[in-house]
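A single chain, nothing else alongside it, follows as structure tokens in the form predicted alone.
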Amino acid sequence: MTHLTLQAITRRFGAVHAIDNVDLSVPDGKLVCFLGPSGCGKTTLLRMIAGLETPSSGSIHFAGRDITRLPANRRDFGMVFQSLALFPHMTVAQNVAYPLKLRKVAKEKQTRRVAELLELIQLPHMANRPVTQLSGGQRQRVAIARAIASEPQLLLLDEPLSALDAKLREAMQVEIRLLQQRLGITTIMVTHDQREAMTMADEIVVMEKGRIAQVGKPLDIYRDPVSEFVADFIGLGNILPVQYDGAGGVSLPGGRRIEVAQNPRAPRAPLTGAGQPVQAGDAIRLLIRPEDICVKAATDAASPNRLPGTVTFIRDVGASLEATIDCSGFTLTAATTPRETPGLALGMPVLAELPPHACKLIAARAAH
């Protein structure tokens, strides 16, 4: 069942298209992340779903009902803002109870519901504490409890973790995800942090310049991006300009040929996702993730997909190594471990092996 559907949604501010003809279906009970750089339109899209912005054209349907022009206070959605917007003069319990009080819920039922929610967010002992005395993570949990107090059908989160330090942010990602799964509430979260989206989402909507660049499960988008923009935004990747030779291979910068296993029809145009056959000589991009590159000793047997190079930089974080390899005309970043490549050192000659199955052909970034 699809809970939320956007059809040809556009939002204009004068001559600027903040959102440009977006179609999207959000499945029931899933956590979906709107992901993209600043200014791509993800918050504007969330605000239109919430009823805080009105589309210039298009329609929004929720549970089979057209809510495009429905006021925000009649949509029965919970929302957590980037600033959290808790009331500093109220206690934890009073903040959580506030939406119930607005709906004139009976006092006894308010008390019972607040107690349930404080147990859920593991803060029952802080019910009477002012929110100003809470840590960042505790305030975050109170904001979520308040957003779900009235049992909304949809939860909207607008970069709710951006103000937290790195360690607390990662802990809260897990907490929010577990809470969402426990409640089974359909949730949309805006973030510009690809790691956060990969950690939390059932589905990621990657946005670029007011349009949807790609929609899919996190691992599918990471492993099979449709364009250079998506590949560059999701995770670390080696992206090289190449030319397809029409015989299952591509020419790298400098002219070296390697084999690729991918169907040469796979690259798709940015934003539209329309498949285009690749002709011999066409300029496209090759993507290979650092963890897919095998670093071999320079004395190992040669093969078409083993490229000679020199190690020019090593980032050692203990359990893993990240090596930059100069391959005469371009550089590659390879992720490995001390066990896999013992004795790796600066200036060492190596072979960087690019397995054909890991070489993805993608559409080049659109010219500006």
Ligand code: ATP
The other form holds:
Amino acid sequence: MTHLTLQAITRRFGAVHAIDNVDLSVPDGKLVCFLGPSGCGKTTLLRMIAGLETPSSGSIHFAGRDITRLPANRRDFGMVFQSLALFPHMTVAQNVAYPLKLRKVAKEKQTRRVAELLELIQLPHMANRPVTQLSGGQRQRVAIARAIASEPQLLLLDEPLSALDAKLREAMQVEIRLLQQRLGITTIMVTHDQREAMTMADEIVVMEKGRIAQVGKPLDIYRDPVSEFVADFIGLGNILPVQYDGAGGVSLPGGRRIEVAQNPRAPRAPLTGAGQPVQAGDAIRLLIRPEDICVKAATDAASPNRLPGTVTFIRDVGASLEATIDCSGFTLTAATTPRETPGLALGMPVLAELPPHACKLIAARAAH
Ligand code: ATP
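Having seen the form predicted alone, can you show the form predicted in complex with this ligand?
Whole complex next, starting from this chain.
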């Protein structure tokens, strides 16, 4: 069941179209991330769902009801913001109990619910501690417990982890995801961190300049981005300007031809992600992810998709290894491991193999 639907939502601030004609369905019980660069409209969209901002046009429905103009305090959604906004003069338990108190829940029930929630966030022993005496991660958990105290049907999180250091942030990503799955609560989270979105989301909504660039499961978007913008924003990728030759091949910068697999969605000619059949001579982009490039010894047999190059940089972090390869006219980044490519060294001539099935053709970014 789809719980939340946005129809043709637009929000203008003067001449700025912060959100431009957005349609979206958020499935029940899922965690959806709004992902995109700064200023793309993520927060504005979340605030409209929360009721803290009113759309200029369009409608928002929740559980079958039009809530477009319903005030925030009557939506009963749980919210956690970047600042967390915990009450500093209160204890952990008082913070968590606050929404229950507002709703005039009976005292005994409040106590029971707070105990349950503190158990859930694994801080039962800290009930009486002032929130100012907690670590960043503990404060984070208290903010979440407070947001879900009154059992909201929708949880809205706006960059809730951005104040935490990298290690704690990764731990909290897993913690929030597990909690969300356990409770089955429909959750929308704003982030500009693609790794965070990939780790946590059932679905990612990639946003670009007030519009939705792509919606999908994290790996589907990673493997099949619809545009250069999405390909560039999600994960590391080699994106090369190429020309399609009309016969299953592309010419790379410098003129060398390689073969690309037929896109399964287009039986006759590869499709760009935008859904347009590619014509011979079209300027498009070739996307190949670093982990799909095989680095071979320069003495291996030549083939059309094995490109001669020279290793110009190596980032070796122990478990994995990233090599930059200069192929005269363009560079490629290949991800490998010390075991797969023993003896790889700077200045070494190699062959970079681009398997045809891993070469994706995508629409070039629109000129500005
Ligand atoms: P960030 O990741 O930096 O928080 P964002 O993707 O959340 O960015 P928004 O904060 O939603 O982006 O802003 C979208 C656009 O709308 C921006 O151009 C911003 O300057 C503009 N904007 C947002 N709120 C207002 C406002 N109250 N008045 C005028 N312009 C606004």
